[in-house]
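Encoded as structure tokens, the following chain is the form predicted on its own, with no partner shown.
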Amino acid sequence: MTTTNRDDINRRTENRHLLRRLCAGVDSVKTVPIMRLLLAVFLAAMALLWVFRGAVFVTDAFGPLAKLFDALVQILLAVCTVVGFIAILIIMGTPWGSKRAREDLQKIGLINHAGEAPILVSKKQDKNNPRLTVWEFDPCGIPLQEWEDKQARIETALNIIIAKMVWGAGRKIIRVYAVPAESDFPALLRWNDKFLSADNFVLVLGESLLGPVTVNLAHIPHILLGGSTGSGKSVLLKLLLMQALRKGAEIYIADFKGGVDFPKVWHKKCRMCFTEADLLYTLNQLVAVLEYRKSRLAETGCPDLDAYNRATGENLPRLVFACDEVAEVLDRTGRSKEDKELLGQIENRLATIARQGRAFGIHLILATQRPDATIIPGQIRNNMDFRACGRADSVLSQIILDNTSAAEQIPKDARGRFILHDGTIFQGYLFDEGQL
């Protein structure tokens, strides 16, 4: 592409925002009062001033040229009247900082072929979320891939941490939402039971930059969850079980650490699981209760457990198995054969409750800090949609999430800061098990 060729797409490109910019100003005066005030004292001092411009240009000193001096006048003012109302107009159809912001998406890179750089057409408040700003930009031909590839570039250049970027106005627009870089996530979130769902059996999570992150069990029956020592992965399973608790669910546990990571409260309102044989004999309980209730659904009809139960009144509680170190349970390295074939058929239990589990209401939530790729068998990991993790390093972020994002994004002293496998960041709440 020629230099000639580039001027003129930039050029046109302008002249197009040019008249994006005119449009927006009409839509602001017409919603925001202010705009109007300063429309209107402007129309105002050209009315007094074509009132008083013989005062004020003095025509009659000119003598027999007066009327024709007083005539350019009136010319003059009419011009710089309609002038100043489109500049006017244009000035606040113009996002404050669109220059600058165009200029910063320039030097890092995002640009077209033909070296344009995104327009910022908009910058306002969400009105769903006020914590939120909404930057649209029309794109000028870059996909919204190549914008989410340099998504870290980005949030350097605006100095933004973004939340989420989309299409917008049939994909001419890209809606990018975010919130300043020194708003970043707070520190410690603490839990509070008004952040219980009221919905059935929604659990939730922590905060996101979007609001609070939560998880159906009904529609998203297992979770994996993953994060080096200290990242606040056990703090999380323990508020996830803690909400299912109060939801009415039956909790089972698997703990090989002596109880360490679970004391007594626990063990008072959950069924603990401390050797491999009593694992093997908690899950085969759990697998005939799904062979139960996939035959009682059959008789019925229902589809799944919900509508067992408001088809039948008997409301049967939901299942839950936790692990929080699932490496524990499945590694068998440097193991007898007798205790491979134990492993083996706890993995299949697992795996068969992973396939089955949604429509009977029994569920799996694994934890793992293990970076190894053996550790969670495909039969059990694809069938875990629901997925997070936190302060890692690449390898365990490859096998959580299928990528390297939780290494690249969650900061290394961070704790309690996860990321979803859909790209959702969020700081989880701190649970103190004495609300347990």
Ligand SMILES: Nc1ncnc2c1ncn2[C@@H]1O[C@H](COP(=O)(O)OP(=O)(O)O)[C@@H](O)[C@H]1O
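Positions refer to the first chain, counted from 1. Just so it is clear, the structure is predicted and the values come from calculations on it, not from any experiment. For clarity, a rigid core is taken as the largest C-alpha set superposing within 1.5 Å between two forms. Compared with the form predicted together with the named molecule:
The rigid-core alignment places the CA of Met35 2 Å or more apart between these two forms. In the core-superposed comparison between these two forms, the C-alpha atom of Asn315 has shifted by less than 2 angstroms. The two forms, fitted on the rigid core, differ between these two forms by less than 2 Å at the CA of Gly248.
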Given for the second form:
Amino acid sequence: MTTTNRDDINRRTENRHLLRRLCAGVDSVKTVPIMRLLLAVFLAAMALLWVFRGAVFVTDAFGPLAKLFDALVQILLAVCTVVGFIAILIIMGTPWGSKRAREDLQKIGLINHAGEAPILVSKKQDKNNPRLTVWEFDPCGIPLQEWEDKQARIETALNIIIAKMVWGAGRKIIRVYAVPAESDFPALLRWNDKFLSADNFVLVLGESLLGPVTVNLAHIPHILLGGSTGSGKSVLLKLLLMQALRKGAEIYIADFKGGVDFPKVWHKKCRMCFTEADLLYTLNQLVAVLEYRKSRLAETGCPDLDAYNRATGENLPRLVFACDEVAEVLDRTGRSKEDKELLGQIENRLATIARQGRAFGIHLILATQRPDATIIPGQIRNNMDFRACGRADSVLSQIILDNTSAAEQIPKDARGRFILHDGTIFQGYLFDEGQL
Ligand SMILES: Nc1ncnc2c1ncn2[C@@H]1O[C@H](COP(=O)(O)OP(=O)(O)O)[C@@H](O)[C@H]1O
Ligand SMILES: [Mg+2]
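Switch from the form predicted on its own to the form predicted together with the named molecule and print that structure.
Starting with the chain above, the whole complex follows.
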């Protein structure tokens, strides 16, 4: 690209930017009363100046010369009014720190082929989440992919933590949702019953920089949790079960650790399985319920459990089966032939629920710490669409999320910090049995 070409492009960009600032200024005058007031003060000042111009602009001339002088003063005042008016509008339409932001992005090399950095066109608080600031940029032709590749550098340059970056206004704008760099997840967020969602059947997991992280079991029926020991899986699993209980679900729990993870208080409210035989019996029951509900829904022509309950006036509850350390349960190494047969059946029932459970309100919440792909068969894993992984090595992260982001982005000392399949990081609520 020649220098003349580049200068041409730069000039056109500047003109476009000036026009946009002017339009933004007009908008802000329309919407922000203080801006209208400022403009009114300016116009009033100019009007006063015009009225008292004889006293302000004094001349010794008289006769036609004095008339000419007055005409010149009037022209000057008219020009100043128009130019000042436009200048004020442009200043009003320029977001605070826009020049600085552009220079900072230039420095980190977020530039197009003409050497231009993106232009900040507006910066405001997010309406839905006051913690977030939305920076709107004219990307000057720099694709979103490049922004994402340079995310860490943009964060340093602008002194922010980016929650997400998306296209806006028909791909003319890139919106960066961010919080100040000093902000971070609180290390501890205690569960409070007021966080319970009123929506059917939404469970709340914790908070990301974008606000609460939730999962609606009516849409995404099964949940897979991963993370190394001490990452906070069991706490999160129990947080979800507690909410499901409050919402009237029936809970089934496989606990082979002799009640270490699920103390007595759970035994009263949930159906517990302590042995493999008991587990298979329970899963058989769940599959039988699934088959029963399938035929009832088919008879009534209802697409799912909620529709069925609405149509019939019945109140069939959702059923949730939970297993912490599911890999331990399904591991067949060193087991006898009969045991292997039994485990095969358990796996088979879990796969049936994973495949068909959604419409019939039968859900799985499974957790594991074992980085062992063969342990959770594809039939189960592939149907578990909501996946969260806490602190983990890259192998476990890969198994849970199909990428290594948990190993890269969750600090080694974090507890209750998880990352979702879509990259959202959140701090889970800490919940203890006393709140059950
Ligand atoms: N959301 C959380 N916030 C803060 N601390 C947590 C959270 N979840 C777990 N912890 C801490 O981590 C410890 C281990 O959690 P746990 O759920 O038992 O881990 P895991 O099941 O992954 O081994 C808990 O005893 C608690 O002290
Ligand atoms: Mg655990």
